[in-house]
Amino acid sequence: MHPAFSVIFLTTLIGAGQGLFLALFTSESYSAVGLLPKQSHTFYAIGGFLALLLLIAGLIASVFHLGRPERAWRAASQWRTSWLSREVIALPTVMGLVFLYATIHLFEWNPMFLGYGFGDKITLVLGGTAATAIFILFLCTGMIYAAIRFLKEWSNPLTIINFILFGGASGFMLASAYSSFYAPELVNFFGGWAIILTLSVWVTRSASLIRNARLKPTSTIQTAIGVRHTKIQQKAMGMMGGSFNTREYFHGKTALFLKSIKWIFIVLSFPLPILILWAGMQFDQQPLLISAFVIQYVGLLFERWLFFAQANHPQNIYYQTV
């Protein structure tokens, strides 16, 4: 497929965006227990806005691989069959959860009931709700992708569980950073999660690229045009120039391109800021937790380039010669 970096951007926005807001509300979580000591409402309400400027600069990303974007709210008319209206629906109810989420905070609002506070209990039950609704746009978004049985690097579940894993590695790497500025205490245990997320996403996508190395295509050049000759070899396109299909169905790219892609984002997703997040950690330096995500981030962007570009749809079997 033609990779889109407007899609591109989308998934990896939102996708650190719901890792972020899942960090803050953890940490809140385990506070509220006492495992974690408590943190000021400024830290979670800065963190929420945070978190919903990704996912707002995401959304404003997808605008941008729409033909006619005054017609975008057609796209949740489908939401019966349509998982793609389904994420265009959880989004935006994600995106006014955060936003209560952090509002709430920010104003510390305690709501009084027949003479008794909820206190920090309103929070809670709003970021649970915020959580499960991220992780229902999670679901949404790697169904977008998994559902299409034709094409086989997709079609499997290690699509959504990348989604997933990668989002939550990604935000709790910029949760780190993040609370090296108002919680340092907290930056071993963003940190520490930010390790073993992206150790478990290292190994649930390389798995996807051995799956995907290994597949075979159940059809050929003899069944795309209908002959069945032993020998048939395409010489040309059967066209001029271009068209739709041969321009968004294929990258154009060469195997020695798409192999060096593997390998940049294979560095850049996982051993390098995995290596520099834990020397953030281990000298307290600010510096090196920022880099970590950033790191983290652009090998995210060469990941997703490489995600589309795998995905071999059955047509180029007949457009072969480009």
Contents of the next structure:
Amino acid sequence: MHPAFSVIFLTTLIGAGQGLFLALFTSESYSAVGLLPKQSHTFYAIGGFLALLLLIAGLIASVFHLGRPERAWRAASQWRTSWLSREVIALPTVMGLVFLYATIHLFEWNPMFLGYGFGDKITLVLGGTAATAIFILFLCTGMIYAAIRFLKEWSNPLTIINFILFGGASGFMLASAYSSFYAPELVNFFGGWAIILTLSVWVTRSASLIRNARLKPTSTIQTAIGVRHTKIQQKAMGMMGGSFNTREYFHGKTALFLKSIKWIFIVLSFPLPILILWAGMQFDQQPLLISAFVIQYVGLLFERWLFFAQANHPQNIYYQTV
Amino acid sequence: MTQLALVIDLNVCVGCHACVTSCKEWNTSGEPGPLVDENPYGKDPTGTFFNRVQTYEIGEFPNTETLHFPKSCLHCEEPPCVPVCPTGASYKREEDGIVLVDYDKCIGCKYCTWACPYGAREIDEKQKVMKKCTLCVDRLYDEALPESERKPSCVLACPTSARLYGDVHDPDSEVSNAIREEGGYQLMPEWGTKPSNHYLPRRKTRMHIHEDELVRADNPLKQEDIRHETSKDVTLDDWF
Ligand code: SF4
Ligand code: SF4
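Next up, the form predicted in complex with the partner chain in place of the form predicted alone?
Starting with the chain above, the whole complex follows.
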């Protein structure tokens, strides 16, 4: 498929935003049971707004993918059958919940329900709800790709697992950089999880790379045109100047280019950020923590590009002379 | 239930692209507005078409055969492009099984094109909505047209009558007969999309001549020769 930058930014940005919120909420629940030192409301408020900012940036990127964004509201209507429609509902829900969570922390609200004050628990309940919504959103985003059975590179549970783990890894990376400003005692907690998540996604993404390399296409030129012969060659595609079919489904790059992107993404997403993060935690270097996140994010852009470029659509059989 | 569809006879198609131009002409002049054309007279002309005729070469020189292959939306009975559409713009009509896009609802997200294994959908880069073959739904029921013209314009245009149109669910229709009797098949049956459009294969009519027929063993003129030795005299056979 042709990798569209709007979708590359959408999925990586909201992934990091979702991961950052999960990181914040994890630390808040840990401190609620006394496993971590308590943090100020401002820490969660600013962190929450930072996550919201990433979600909004992702949403803005997605608008560039649509031909008619002014009608985007219609996309919420087919949630019964379409994962894209479900994502269109889940994303604003997550944004709303994260906004509420951050605002309540910001103003240190303690709303009363039926004469009963929740105290600090209100943000825990809200955070739990938002975290659930975030996992649903990950599921929707992953299923958009995994549900298209014609694209065998995507049509696999690994797609969803990778989306969740990549989002979590970059979110926890960001959380460790962020906490170095307001809550230095949490840097190692977030950093530790970031390393664990990055290592796990290294494993699962490698699994999907290996799987993709071994895939055999279901359709062949024989089934595409219904002629039983081992030697069939396309001589004309029905147009000369190209068409939507030759633009949307091809990445237009050489195999060598793809291979180099693969190695760039592997280095930038896995070993390099882990090393830099580790060094940053070891030597208490804030710039290192920040660059670990930035480098991994750039790595994820390469990763997502390859994710799209590697998917081979059966319609390409009809466009062999590109 | 009715399922309108095309049956395309690859044995007859000569690759003249008459259906392509006729389709474009009809569908660019209709109510939904023109089908985009960019650089129509320039170096790299491109645009949206509902129908394309492709050409394949089968076999290796000198044993080759040319196949012209028209391709448009197959109006699948299990259209995978429909359930993925987030807006409901893509739908399959209950009454005649035609798969359509509502251009007023489509947001141009292109998700449906990922879900069509045949590459039958092409976005209109000007109107920014998804377009594809409508089976000329705006002709089929138009009472202002004479009955004989209430057919897709590609069908009317084809000079060799390679394109048949009708209800593939009616076992006695012309199209069902053709599919049944001429070996009609579907494209990429492995995906279970159940395309309604069918293709009739290239067929060869071969004369089978038995050796007996060549030597004409039963030629009454030769009856004698079979029983007796050939005469040295001049015979009728020498004249041939
Ligand atoms: S050919 Fe493609 S666009 Fe047409 S109904 Fe089938 S899946 Fe949908
Ligand atoms: S491009 Fe239009 S028809 Fe296709 S899935 Fe999106 S909204 Fe539906």
